[in-house]
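A lone chain, given as structure tokens: the form predicted on its own.
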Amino acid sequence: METKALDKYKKEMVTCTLCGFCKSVCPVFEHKGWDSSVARGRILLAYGLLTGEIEADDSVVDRIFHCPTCNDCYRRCPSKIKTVEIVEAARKDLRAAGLSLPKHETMIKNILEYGNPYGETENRLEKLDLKPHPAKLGYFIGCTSAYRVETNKAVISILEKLGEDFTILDEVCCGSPMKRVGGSDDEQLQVVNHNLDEIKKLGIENLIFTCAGCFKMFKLDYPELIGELGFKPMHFLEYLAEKDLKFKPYPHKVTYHDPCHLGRHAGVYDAPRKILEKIPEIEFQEMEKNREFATCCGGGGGLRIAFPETSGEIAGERIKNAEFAEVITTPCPFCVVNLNTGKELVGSKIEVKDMIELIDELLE
């Protein structure tokens, strides 16, 4: 197989000292115990693919795709090896060689054909009593918010309460799901260019997101593909944290889950906590592992769709970390979905609450 994507990371891979520090934080290794499924193992496999010393058999494909791209290995790595970038490059080369996973192929096909990874045929705008119009503030709904949870309604309600002039756009999938599982640059650019054309057409200067994956894709991955954006991507909590918000009391013990793509990837930690501090009577307590040390929910990187059992087990462990609280809240709809899966698996009574929906309920 050709290794065009991995070629870029040859120096990165040989820099890995195989120290094994990544084993202490990898959520997949915790559940599988395979050295080949932790960062140093995947780097060895990727290097073997690059040099031709390892055949891309089913076991290698399994290990390379058995990663939620949470980036905790990078945080823990003394040499700061970019494992997620290496994993995504390996996936791109494997897929180019026809060695991707069937569920991932279906997802990419759905994105290119229907504009979303779920294969939904209804346009997301048909569900809303809004139409795109020129405005400086735009809201990128995202696929999970549009088709699997009700976050979009909460965002619109909050913006209307604040009296903001904002617009939605005739968007398609941001492209994050296909990039994580090995989508080619040409495939990514099909959705990237559509979204950028819509943003430019509407004159948007600030674009807000509620999905951590969409936000990370726009903030970090779009510039790599096309250069400067010409507008500012912001997570909705960053936007709200600067507002003078007034809340109703919420007398509950609450903890917060940091989404990997919002936290470790994009560096947003303070905004959600700043908002939670404003809520009267809330009893907020951090989990033992929080901020950059927060453990993954297991929902990202194509793990949930291809390996639901592993993904659910990881989510269940995160729920166990939070059981001292009545409510665990998080601003990523995909984390909400997966944490609820984990909740059911471990039989927990804790309530999983989308933070955007919580804000909407309490905002006066």
Contents of the next structure:
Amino acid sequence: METKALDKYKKEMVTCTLCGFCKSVCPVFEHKGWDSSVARGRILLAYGLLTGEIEADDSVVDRIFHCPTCNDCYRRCPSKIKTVEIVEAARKDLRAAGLSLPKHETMIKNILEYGNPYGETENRLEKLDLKPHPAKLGYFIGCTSAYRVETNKAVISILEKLGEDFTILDEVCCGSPMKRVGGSDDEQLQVVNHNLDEIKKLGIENLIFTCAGCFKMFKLDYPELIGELGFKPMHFLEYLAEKDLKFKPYPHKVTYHDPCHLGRHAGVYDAPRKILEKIPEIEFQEMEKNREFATCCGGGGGLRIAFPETSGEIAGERIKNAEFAEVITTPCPFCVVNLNTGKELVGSKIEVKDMIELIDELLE
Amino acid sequence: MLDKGFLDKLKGIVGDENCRTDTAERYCYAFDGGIHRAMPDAVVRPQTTQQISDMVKLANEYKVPIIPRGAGTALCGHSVAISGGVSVDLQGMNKIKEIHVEDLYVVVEPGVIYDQLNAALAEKKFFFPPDPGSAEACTIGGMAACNASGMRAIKYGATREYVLGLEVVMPTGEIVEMGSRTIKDSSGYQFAKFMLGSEGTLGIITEITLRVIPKPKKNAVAVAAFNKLEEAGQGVSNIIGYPVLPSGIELMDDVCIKAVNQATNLGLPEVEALLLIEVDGHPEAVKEDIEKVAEICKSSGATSVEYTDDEKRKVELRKGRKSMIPALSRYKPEWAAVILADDMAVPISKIPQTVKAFHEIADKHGIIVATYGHAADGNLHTKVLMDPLDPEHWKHGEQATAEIFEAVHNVGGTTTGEHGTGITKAPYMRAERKSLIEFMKKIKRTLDPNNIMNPNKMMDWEEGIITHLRYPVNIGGGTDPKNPEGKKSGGSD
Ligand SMILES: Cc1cc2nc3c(=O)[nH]c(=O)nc-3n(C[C@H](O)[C@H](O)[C@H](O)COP(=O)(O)OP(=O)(O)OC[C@H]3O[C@@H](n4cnc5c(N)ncnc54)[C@H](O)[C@@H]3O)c2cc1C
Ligand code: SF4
Ligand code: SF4
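Moving on from the form predicted on its own, kindly provide the form predicted in complex with its partner chain as a structure.
Full assembly next; the chain just shown is listed first.
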């Protein structure tokens, strides 16, 4: 098997001291228990592929893809090993060798053919009845918000309440789902270039997101692929945190879930808390594991689609951690969907609330 | 390859879902935290003592090696399946079965993680003190099998001070209870203690009864910088001789300091040695002790001393030590921190001359040896910084390791203070304990007539150490990409 992507990480892999500290945080390891299901194991398998010591059989492919790329291992790792990058490189090489998972393959095909991973054939702007116009502020809807949940309505309503001149764009999938599961640079560039062209056309200077995956992709992965962006990607909460917002009271016990791709990957922790603080009568309480220590909802990295059982169990664990509250809120639509799956699995009464919708409901 | 009949029966014992022969598991369980690797033929995750007993009996029948394994954090190839066989992952047996702080003991399964046990004990204001550096990952079974300890050993001792009783599946499959649940016990051979440090060669520990003690109410930290290693060494001796009994004294040499300064903006003083000293106990005693420690450091030649009991400041002062390992692992772009030499203990007063000797040896071989450790009990650790992909570096690394242990033995030191022997320390343990080796072999042959329990380790490892390497570097007889199994022949003798 060719290992073009992994070649770059040879030194990184031998720098891993195999200390096993990642076991104390890896949500998949907690669920599976085998040493092959933790960052250390994934690094070893990737390394075995690189040296040609092992064949990429089903077991190897399964373990490499069985990771939501939550980055908690990196946070904990004493040697700061970039496991997620290694995992993504291994997936890229496996896929180039024709060894990806059928569900991921369909997802990538859908993105390239229909512009979204779900295979929805209707153009999202037509579906939502929206039209782009030149503006400095852009809103990137994202596929989950366009086709699976209604966050887009809340974003638009908030921006209208604030009297902002903003535009949506004739976007396609940001490319994050395929980047996570081994999409090639060429495949990624197809969607990246489309989106960049649209952004340029409209003269957008600040582009806002609600989906943590889209945001991370634009903020960290686009520059890797194409260099300087020429506009500023911002999470919607970062944008709102700077505004003078007036809220109606919300007398409920609320906790906040940090999406991995927003928190650990992109470093946004303060903005959501700053906003929640402004809500009168809210009783806000952090979960035991919060900010950079937050555990994953299990939804990312292609896990939900390929391994719904593992993904659901991880979401269930996160929900159990939040059960002291009436409401768990988070701004990422993908986390909202997965946390709801977890809620059903563990039979919890907690309400999982999209933070953008919460803001819209309470904003005066 | 395992006999099909064996494998079927094995699955019958532990259940299909707990037995894997997939590439992914065989490869991942080929490694531990050290430099060696060799693939087992199967990995099992038993759930009960009875399953383990049945499995061990079966392994005797078929003469298949059995390698007990906890979290796989040991650093010397301890759980590497050097003769193939079945890797027995005990992490799934992780129940804290009983907590009786009023009787000063707990009963746990072997897969309980050290930190998790202490989290449960903290609710009752008690703790199990040994505190190895791997506390968040390593299992109590692994700690017992290695007699693990940590920076608090000077005051609180090693795992052996806390093991009251064990349940063990012996190499021939019998389930034997050793020791008791009482603080005192003098009936017969102290077999529970004897198992500590057996590194999986004399049986599988399936239950551990541990003594626990009340948590100290308070602690305080001091950091002292010394221009000369000798002065730091003298400082340690003066503290202990005063007497102040610290709960730990960590030493960092100049290589460690430089690495931290290179990787962080902590700006540690660029001196020959830093000491991080901790005291704990009753608040008034802590105050008195930490002030005394600071005074002694100054009078021993420290150029700067800071001490505190403030929670936030303590975290700051510990930061240098905490960031040391990652800093060392990225000391030079092409280099890595390699587990060679790694752990040794010398009489406390010999620390300065030993560290100096290590530096001279490193210079001679064109590698870097960073030395740190638990200075209060003479336990030193080294990280060899070298290019793990360069065969020349391995040759020098091997020679340097031999010279390091010679220097340690010359000052009356011992080959391993806490990490154990496995493969990587075996030649040096044999050199040090000449009169004991044959006796150890006799015990092993008696208890394990088919030599199936973690065979060819410690006294039975007769090759060198630069072999079966985890790194993709070909040094005659080392890693052979065509033999990823990396197996040594045999398993029974
Ligand atoms: C970063 C780091 C820091 C460390 N710091 C320290 C330290 O400060 N002090 C210290 O003492 N050690 C330290 N170690 C070494 C190691 O963590 C300890 O020896 C630990 O006790 C090993 O536990 P484990 O569960 O990982 O055992 P493993 O590595 O899985 O096994 C170790 C040995 O014990 C045997 N074994 C495991 N479980 C059982 C069982 N139930 N029955 C019989 N045999 C068994 C295995 O066969 C093997 O030979 C460190 C390691 C790392 C990676
Ligand atoms: S990834 Fe980091 S935490 Fe995990 S084994 Fe490697 S060095 Fe240790
Ligand atoms: S990214 Fe998350 S799930 Fe993947 S190995 Fe790291 S901790 Fe485990």
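Shifts are known only where both forms have a C-alpha. Positions refer to the first chain, counted from 1. As the structure is a prediction and not an experimental result, all values here were calculated from the model. Whichever C-alpha set is largest while still superposing within 1.5 Å between the two forms counts as the rigid core.
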Rigid-core overlay between these two forms puts runs of three or more residues with Cα moved 2 angstroms or more at 127-130
